[in-house]
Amino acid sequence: MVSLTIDGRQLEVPEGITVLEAAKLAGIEIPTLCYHPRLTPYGGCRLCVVEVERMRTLQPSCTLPVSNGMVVYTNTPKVREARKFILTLLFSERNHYCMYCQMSGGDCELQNAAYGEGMTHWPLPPNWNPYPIDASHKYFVLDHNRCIICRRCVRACGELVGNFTLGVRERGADVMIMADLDVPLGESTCISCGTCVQVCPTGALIDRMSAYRGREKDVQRIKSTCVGCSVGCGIELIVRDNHLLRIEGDWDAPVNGGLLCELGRFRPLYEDRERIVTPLVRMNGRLKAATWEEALHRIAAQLKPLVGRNGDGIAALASTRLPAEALYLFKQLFAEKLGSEMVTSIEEGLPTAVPGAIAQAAGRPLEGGLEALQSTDCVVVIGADLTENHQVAGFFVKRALPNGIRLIVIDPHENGLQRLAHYALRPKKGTDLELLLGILAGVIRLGLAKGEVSSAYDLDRHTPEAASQITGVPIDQILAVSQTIATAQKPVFVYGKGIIGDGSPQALKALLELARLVGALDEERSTVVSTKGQANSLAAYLYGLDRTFEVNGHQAVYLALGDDTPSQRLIQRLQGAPFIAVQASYVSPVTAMADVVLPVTTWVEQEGHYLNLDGRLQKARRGLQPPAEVRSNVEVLEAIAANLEMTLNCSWKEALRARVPIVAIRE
């Protein structure tokens, strides 16, 4: 601990923190602009200057480390004069016409800082030089007139996301934020994660959807969980008058630490599918509006005669975007109460069945958490494109590259991480197993294995040379990758459906054996992570909703689609079913085929729990009230059960423990 004095208060603070952080711990407010708690202190704007005894000049508190005996003053006349001067220069450099800015009135940190110093006007007039506005981006606008060159956006793009799209050009008063080599944002390498917009302290970066629709004091912030994929990022829903204005990353969330991708931040705001707002029942060949009683009665009349009929009874399918509570009721109703043998999820266990079976056989979880990516020195990504799916996990990898980690990408297809990788191996399609065995044999040959290889592998046959011949990957690359992985202190393996999509466990078993030999997997710990699928992919597996879906003589199909989008493959397989009932939020080809359609809530209108890819059980909270005739997925399943005179229990959490999990569950 370090002892220092700030504004006459004796403080004991942790060693290594800055004066600004020490002041925050003590509840002493120091104004800032370029500082952001998630970014490396930069000391660019100097607004946070303080006076320190025995130091000749004012010091930026955001970069000044605390030291024993330090005496700091944060609010002296000298300090306040300096802050006013800094703000005066900032206002004079660009065109800050607050009356026309949507951030004015409490949301602009520059304006708030000026009011904090008692400023009511510009002591220096602006230079009246008009600056360009870049409106080329689909989701947000960059107005250079309102920019204060704090570089928060630039640093967030690099430090937090690892994309390094934003930078600066020119010097002095001519400094401008630019994308790539000064191209319009809409034509740049921007990946639309929106982190730059979230950290901007002024109205320089504003998102199109929420601009001018409400200041911070007008809106409600609701912490929730993104259901865009299995990463399960923490989000904040910004809501006003039952409208979702904006989605921001929750800086306090343990999974993502404030980061979001395009799928989580922007796409839900641009949802344009037609909403279903009343039950529909097919009559005389056409779907017509009906009451809930009529719709539920029709379903009960169709399902009741089919109870317990295996093979030609009821087939039921649920989206893995549904909350765990709904998935568990779905499983109970159709598998246990109605006795159907064909009850599964839309994913059909594709991303979970193979690792689940291996975990079941081992009797313990075999995977670890995403936090392993925070301290790794070598990442192997195989069968997954983290620039397309599960992007926030990809941000963790990309932002660690400047710290010297080694990245190895194994994928026969084009993969956005390949251009960043130290080794990008592209084996022939379907030869992942041979390549992994070749790398494993390379580790043994180099004498770098941290254990004995399993007798299940004949390394006299699976040599690096044989792997090279089969996969088409040069032998020198196989051996180089073997050495890189085996000499890493904390290797992490991230795999996706690419190596398990064919349903064979052999490639994954070889990957796990390789992980064990290089110290990434043992009885106590694992740094092997799979991306899985949608938001509740893991929960669906644990409820046993992981078998292949087949409509083969079934007299009725029930689809709990929620707000999911049906695939063409699913649409084709449902054609010809004698009776189809769907609970869905939006009109789709599946609802057009249905005999009964029940309107249900979207992700933002319902509450429930989600089990993310690394086993965290998290709650998604309701942000909006649904339309009057729309019910939650849970309520619909309970209503169907009630019409069938069946009772469902709500022990969804206990049921998650029925199977050995792929990764340990954390609550």
Contents of the next structure:
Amino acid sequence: MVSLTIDGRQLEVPEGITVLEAAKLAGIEIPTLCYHPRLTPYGGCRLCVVEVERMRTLQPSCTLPVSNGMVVYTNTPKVREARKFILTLLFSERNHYCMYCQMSGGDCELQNAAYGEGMTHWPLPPNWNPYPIDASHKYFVLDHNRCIICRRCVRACGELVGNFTLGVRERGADVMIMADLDVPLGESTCISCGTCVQVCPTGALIDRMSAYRGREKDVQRIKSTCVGCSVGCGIELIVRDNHLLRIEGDWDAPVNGGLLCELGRFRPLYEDRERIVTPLVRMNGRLKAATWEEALHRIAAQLKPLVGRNGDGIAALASTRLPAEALYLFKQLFAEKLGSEMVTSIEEGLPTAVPGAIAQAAGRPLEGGLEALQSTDCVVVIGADLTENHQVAGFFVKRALPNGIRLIVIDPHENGLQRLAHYALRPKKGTDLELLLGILAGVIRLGLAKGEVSSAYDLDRHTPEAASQITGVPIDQILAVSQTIATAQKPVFVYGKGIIGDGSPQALKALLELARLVGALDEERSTVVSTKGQANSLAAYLYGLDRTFEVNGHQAVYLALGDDTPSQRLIQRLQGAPFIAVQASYVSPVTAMADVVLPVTTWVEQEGHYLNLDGRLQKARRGLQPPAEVRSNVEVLEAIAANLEMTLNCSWKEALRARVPIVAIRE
Amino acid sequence: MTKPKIATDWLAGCSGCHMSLLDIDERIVQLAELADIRATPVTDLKEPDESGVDVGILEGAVNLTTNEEVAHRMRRRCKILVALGDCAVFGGVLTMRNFHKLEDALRRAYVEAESVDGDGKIPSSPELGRPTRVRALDEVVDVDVYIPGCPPDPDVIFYALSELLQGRIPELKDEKLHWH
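Hand over the structure of the form predicted together with its partner chain; the form predicted on its own is what we had up.
In what comes next, the whole complex appears, and the chain from above leads the way.
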């Protein structure tokens, strides 16, 4: 502990923190602009200056570490005069005319700082040189006139997202934020995660969709969970009058710590599929609007004779974007009450069946949490492109690269992480297993294995040389990867559908064996993580919705699609089914094929739980009211059961315990 | 003791600040008790007394040479000059024009605008004065008190004027301080 005095108050604070943080702990407010709690202090704007005894000049408190006996004053006339002067210079540098800025009126940190200092006017006239406006980006606009060069966006892009698109050019008053080597944002390496927009303190980076549609005081913020993929990022829905204006990353969320990707932040706002707002029933070959009673009655009439018919009764399929509550009711209704053998999910267990079976056999979870990526020194990514899907997990990898971690990417296909990897191995298609065995044999040969290799592996046969021959990966690369993984302190393995998609467990077993031999997997802890698939992949697995879907003489198909998009494969498989009922939010080829369509809520109109890829059970909250005739996925399943004179229980949470989870569930 | 004299005038503005001043409603009676309200654009007397007033209030930005004259006249004739509203304080929404060439702005407004009938003509009467770059009031004359806001809230205007008329310089902060 360090003891210091701030504004006459004796404080005991932890060593290594800054004066600004110490003041915050004591409840003393110091105004800031370039400072952001999630970013490395930068000391750029100087607004946080304080007076420190026996220091010749004012000091920026955001970069000044506390030391014993320090005597700090945060609010002397000298400090206040300096703040006002700093703000005066900021306002005079570019066009900060508030009256035509969408941030004015409480949302702009620059304006609020001026209010805080009681500035009724600008003592210096502004600079009338117009700066350019970069409107080339699809989702946001960079108005250099509003920029105060605090570099929060630059730091967020590099430190938090690891993308390093944003930087600065020139010096002094000519300093400008730029993308890459000064290209328009829309043509840059920007991946549209929008973190820069979320951290911008002024109107320099403004979101196109929500601009001028409401200030902070006019909107409602609802904390929820993104259902874009299985990462399960914490989000805030910014809502006004039943309109979703914007989605922001929740800084306090344990999974993502404020980050989001394009899919989570922007895509839902640009949803352009046609909404289904009333039940539809096929009459004389055409879908016609109907009442809920008519639609439910029609479904009940079709399903009733098929109850308990094995093999040619009902086939039922649910989206893994549905909340756990709905997935559980779905499984209960179709598998248990209606006795169908073909009850599964849209993902057909592809991302979960193989690791699930291994976990089941081992009797314990196999995998660990994403937090392992925060303190690793070596990451192996195999069979997953984290720049396409599960992007926030990819950010954790990318942002760790400047810390000196080693990145190994194994993928037969083009993969966005390959160009950043120290070793990008591209084995021939279908040879992942051989490559992993070669790496494993390399670890043994180098004498770096922590423990004995399982007798299941014949290392006389599976040599690095043999692996090189089969996979086409040079032998020196295989051995270098073996050495890199085995000498790492905390290696982390991230795998995706690439190595399990064919349904064979061999490659994953080899990966787990490799992980075990390098100390990444034991009884206590695991730093092996799989990406799963959609938001509720893991819950669907735990409910047993993981078999391959086939329509094979089934008389009726029930599809709980929710707001998901049907794949071509699914559309093909439904061809020729005698009766199709769909609960869906949007018009799609499968709703066009259906005999009955029931309109349901979208992810943002319903409440429910999601089990993310590392086992966190999280709640998604309702942000919007659905259209009048639209019901939630849960209500629809309950209504179907009621029409069949069946009652469903809602013990969805307990039912998650029915199988050994792939990763321990955290509530 | 005679009551302090107060006069107002406007420059390039929308007159919204004067509307906001009238929006103090019945409190205008209290002001009238405190002060001798002299010239304003909304009363009969248009020019501040040559003998001078105590408090002069100007709304609007300086946009024309005629605005400059009005500003200088008020400055000469008042003891305390108040810049009322964002245009007077900062230049206001008019400053958008400063990012374009003056000739382009005039041509757009008087010749090219969709509402122009026939051949548009840029007005050029000497009475109108010559257009200039848009400036805040304090770029032209010294200002003593700033009341920002677009328009300033009537409560803020009332507070500031009653302080001034009782011989104090108003301090605008916290909920009383709003720009835009």
